[in-house]
Amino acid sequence: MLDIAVLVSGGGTNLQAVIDAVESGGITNTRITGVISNNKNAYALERAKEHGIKSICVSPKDFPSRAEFNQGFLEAVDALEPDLVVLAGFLVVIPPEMIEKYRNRMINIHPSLIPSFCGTGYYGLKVHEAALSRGVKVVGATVHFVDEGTDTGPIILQKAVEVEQGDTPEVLQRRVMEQAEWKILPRAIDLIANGRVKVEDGKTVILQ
């Protein structure tokens, strides 16, 4: 059985697709031991009552500093026994001893097709805007292991979206979410989850 915690910071749509396919067995061998945010206004902490998953807040705000936030954040994780942390719209800088504890078993939800329109700046509605500003024709989402960079751990899956006449950032912003994040989110938790990823020379290798 693979335990994971999510990480999340707002309204927790991907948090929910995950919740539904572990409900229906799209993920399988998995359950959700909590549910952390930095925000104690987020949606997604309901989401997770809801479903009677552990939720919890750990908000910098209630920190004197950004070290002793690090360490509170990374107790609040470690306390969970996760076999795999995921970060679900997590919008907070992850403490370099999280990334070294949790290597190859920290996942993020990225909205483009890395390495496009990823790294410092680019969450959010942000990446859509850029990539309707670029013009170009196809978008999607992706998966990755998390590293030290800013989306640049190895990447797990992929599905591209393309972008229609007359899309806003919000419009595609949604598309993606539907036909992407919700997909290939739970499918690479399920693929870990049955031992079929690893990694090998900074890359993925799927199993069959």
Ligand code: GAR
Given for the second form:
Amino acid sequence: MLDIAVLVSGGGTNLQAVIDAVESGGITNTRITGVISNNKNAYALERAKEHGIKSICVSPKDFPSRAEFNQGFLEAVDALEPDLVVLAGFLVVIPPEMIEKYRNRMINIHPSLIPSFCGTGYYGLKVHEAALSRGVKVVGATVHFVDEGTDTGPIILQKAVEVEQGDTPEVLQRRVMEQAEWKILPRAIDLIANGRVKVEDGKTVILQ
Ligand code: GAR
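Switching from the form predicted on its own: structure of the form predicted in complex with glycinamide ribonucleotide?
Okay, now the whole complex, with that chain kicking things off.
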């Protein structure tokens, strides 16, 4: 059984996709041991509570310094004893100590086809604004392991989505979520839970 901790900052639609997949059997061998947010108003926390999942807020506002917040956050994650940490719309920079501790055991969903529209400053709606302003015709989402860089870790799954005439950033964001994010994040967790993802030379191999 893979115990996962899901880290969130906002609405939690990706968390919802994971909860639904665990409940419906789309993800097997997996238990969500807790959801942690850095933001007490994150609707994601309500989603967790509605499904009887332990939900915790660890806010930087409750700590005198960033270093102490990082320490407190890591302790909250460790307390859940996760086999896998899932960043599902978690918008806090992960401290190096946590990256080291959870190497190849922490994944992130990013709303673009990495290496396009990723890295520092590319998050949430900003990614879709940048894609529309560049005029690309295909966008998508990526699930990857987290390493020291921003969106640079080994890629696990990607899915492409077409841009349509007249898209706004909001409309495009929703299509990328529906057609890509809510599918590949649960799928990646299921693959990991069933021992089908291996990291070799900084790249993943999906075992058949
Ligand atoms: C999602 O689109 C996710 O890919 C993105 O934030 C959104 C959170 O939505 N994450 C990033 O941009 C990380 N760089 P949600 O709270 O409804 O899942």
